[in-house]
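Just one chain is shown here, as structure tokens, and it is the form predicted alone.
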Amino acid sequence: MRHYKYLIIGNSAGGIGAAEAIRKTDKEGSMAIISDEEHHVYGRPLISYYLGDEIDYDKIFYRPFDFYDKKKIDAILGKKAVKVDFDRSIVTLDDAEEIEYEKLLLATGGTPFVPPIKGLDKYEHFSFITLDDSLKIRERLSRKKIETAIVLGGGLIGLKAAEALTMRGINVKVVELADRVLSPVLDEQASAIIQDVVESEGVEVITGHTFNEVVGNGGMANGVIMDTGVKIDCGLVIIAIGVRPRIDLVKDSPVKLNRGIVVNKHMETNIPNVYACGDCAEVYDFLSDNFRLTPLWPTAYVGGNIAGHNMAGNAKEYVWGTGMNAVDFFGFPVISAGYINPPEGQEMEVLTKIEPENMTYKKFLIQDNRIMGMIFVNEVDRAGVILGLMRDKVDVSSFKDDLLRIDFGAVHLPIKLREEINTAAV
């Protein structure tokens, strides 16, 4: 049987970070990471530019090939971890070995959510979150000319997933159930914004409605029947709701979940040295000071970070994360973090402004002098500072005015705070 003192279940964003982490603190102590899929390190959020014909192959993977053998990691690739005996910390393969650890990491990210939806069972459809879909996806248009494809969901997935097949010149049709796109993670301003963005790109988008049935012909799906029983004929479809915990290898165990799996502003589950991360795992929110779900790629990176530090012995704290997105549609960019809208019953001050000429919008959230959230469309330069002065909880009430100017930055905070912030830069 091998053992590792380390072992990583997961070799995205949370399973790297921790093994770069560990190997900061712990330079040869034996270390595995388990995976599912057979690709080398890549980056998730570059499987729509790969679909899209905006990037080589080579240019998805983010680490150089050499990575495990100079980190001194076993790369068990291509095997899905099935079980997790934590009495005897054994974890089991899909071909039946058994691996025994020291610690470990659950990082095994989110799963699609695809709703039951008459017709998925018999004609061809796809997901969009993994480099195998994104493949799967090319292989499908190499086979036959595809000129028309439907995207379900308006989210993020969804619209990076029509923004790739538009730039391979395919007629799309987003399809979102919510009365407007990115809902989520925009505000009505902003979300409007983005869709006439997609939409003078050629893209349409259908809002508050569904398709109930995918319809097709010898496997191949050929069309779907909306809500309204008007059926659009296609080629291609693609589900991108949205994603959900992969939490199935620990649903029957000892470790508590709720929606993920529960974890301490350490990153530890309740079974000692078991540690969790990404998408899988409910992380502490600095603004809501709270544990949730933050299923984004800076989160994973981050989260894994921190656990790999003290599964080694080297003891941090996950205390900066917040919900943050930040994303380009058509090279048109927009960043959001922490409140989007006031939640309710709870009183914010809202600045905004907004320029239709030049399509930038601007929102900030206030609230006891403090910003708890941010929208920035399509004038993003200085959302990093505004980023720091929320995880700072900077009392911005001698500045606030200043907040929606267009070169706002560092030099129009006060200068003591600035004395600080660069006392701890260094």
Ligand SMILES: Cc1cc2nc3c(=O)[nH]c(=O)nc-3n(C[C@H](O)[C@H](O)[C@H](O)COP(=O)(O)OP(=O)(O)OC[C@H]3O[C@@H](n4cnc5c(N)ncnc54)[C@H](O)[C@@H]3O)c2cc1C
The other form holds:
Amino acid sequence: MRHYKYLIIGNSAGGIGAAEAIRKTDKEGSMAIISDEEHHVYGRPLISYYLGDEIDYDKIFYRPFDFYDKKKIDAILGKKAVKVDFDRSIVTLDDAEEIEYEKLLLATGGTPFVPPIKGLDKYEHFSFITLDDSLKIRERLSRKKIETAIVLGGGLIGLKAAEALTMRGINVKVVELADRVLSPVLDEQASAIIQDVVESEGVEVITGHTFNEVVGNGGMANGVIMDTGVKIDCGLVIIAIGVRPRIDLVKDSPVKLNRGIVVNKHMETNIPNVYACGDCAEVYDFLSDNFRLTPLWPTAYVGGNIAGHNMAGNAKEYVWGTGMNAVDFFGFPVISAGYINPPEGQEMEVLTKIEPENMTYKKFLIQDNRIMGMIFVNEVDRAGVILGLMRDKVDVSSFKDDLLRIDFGAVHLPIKLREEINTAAV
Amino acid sequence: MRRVIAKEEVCIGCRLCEIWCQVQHSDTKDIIKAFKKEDKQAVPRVHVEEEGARSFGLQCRNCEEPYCVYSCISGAMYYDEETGTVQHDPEKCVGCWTCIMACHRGAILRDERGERVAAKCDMCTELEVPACVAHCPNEALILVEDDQEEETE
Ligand SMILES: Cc1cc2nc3c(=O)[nH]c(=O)nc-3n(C[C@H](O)[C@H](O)[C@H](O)COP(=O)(O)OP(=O)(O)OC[C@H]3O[C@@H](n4cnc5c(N)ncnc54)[C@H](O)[C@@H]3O)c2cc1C
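Can I get the form predicted together with the named molecule as well, since the one above is the form predicted alone?
Every component of the complex follows; first up is the chain already shown.
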């Protein structure tokens, strides 16, 4: 039986973050990474850039091709872990191989949520989560000219899919049930600006609606029936309404689950020597001082990194993350983090500045002199300075008036913080 | 670890660091050509942050925990083990701006030539002393390597 000191399930942000941290202290300890995806590690968010022909295929890969060799990692790719026996510390693969571990990391990520819409069982449609999805859609586009595509979901993934298809010369209609796009990560004002941007690039955005049926013939979709009863013709249907933690592997196991796998700040589950991180786990959020799903690339990587340090024997806490999104649509940048509107029942001071002529917008939420949320639209430089202030719980009262300046940055901070920025190694 | 630090008490905001950074990252590395002849001007990766009489040059400080690298979705931002520095490969960058969100110093900017890639200081690893440090008239930018850190600070 193969035996590894470190066994990682998931070959993506979380898994790689852990592997790289482990190798900082333990250069030799045996390590393997398992994934049911066959590909060399790739940047999952880059699948839209590849679909849109914005990058070549080889650019999608996240680390050089000699990565596993150099880091002395056995990459067990194209194999699915189907069972974990936590008493014997053994993972079983879909080809029945059993692998023994000393430390196990669950970095199994997310799985696309596909609602039970009539016709989906009969007609071709796509999710947009994996490189294979991107490859399949590309293959579909190369086989037959597609005039119109329908994307269900006006969140980040749906809009990135819409952007990519637009780049390929396809008319895209985005159908979003909420009354605006990107509603979990932007406020009304910022959503409206982004909707303007994508519409001016030719994307049609239909908010407040969904479709109830996919229709077609011979297995191919040729349209959707909207909740209004109207049929919209299309040659391609993409379902991008969200991702849920992929926890099937530990569903009926002693691993404690809530919405995702429950971990502490050391990224440990309730089972000794078993860790979890990334989209499959409920991780610490410094802003709410609580554990919750934060399904994002940076939080997955950093959470994995902390897990890796702990697996290799260096006690470290994960206190870096909160909801944080940086994204660009058609060359139009947006960054947001933390609260976007004051949560129900909480008093927060709201600072905003909008310049319609430049399509710029800035917003800060402040509570007890601490920044609790930020939105930057079209002018995003130095946004990280604000996120740093949020993380360090800095009292901003002495420079609050400067926050909305377009060039707000390190120079506007008090001397002690400036000195840290200018000289500290961390 | 190679790192440039800034001393605001002696920075006069002359912006020579920006100018020489641009020259160093130009095609010709010639100051006249870099500013007057090259079609595509290089972007300076150091910028002088200024507020009234207060100023300092801000560039990558080569953080011990490089969150820009940890956050990067494409692998464009990476830790180069050979030089011990954080580096950025614009060829791999897709311009998602996650590094800008991750850098708590505000040292990474967008490439203003409209390239949809980030512009980050590379610490001039091919030079003994980075161009900005070498051309600072007041020693307001100082190169520190790990072993000498204590004496410099
Ligand atoms: C199109 C798109 C765009 C995105 N854009 C952004 C963005 O701009 N910024 C951002 O922060 N985030 C973005 N995200 C989200 C980001 O990609 C995820 O948060 C991140 O990939 C999570 O990393 P992870 O390691 O937790 O899991 P994942 O990346 O989901 O990887 C988990 C891996 O584990 C494998 N696996 C799971 N279970 C098993 C098993 N039982 N056996 C074997 N293998 C298994 C899976 O196949 C997968 O390869 C985007 C996502 C998508 C789909």
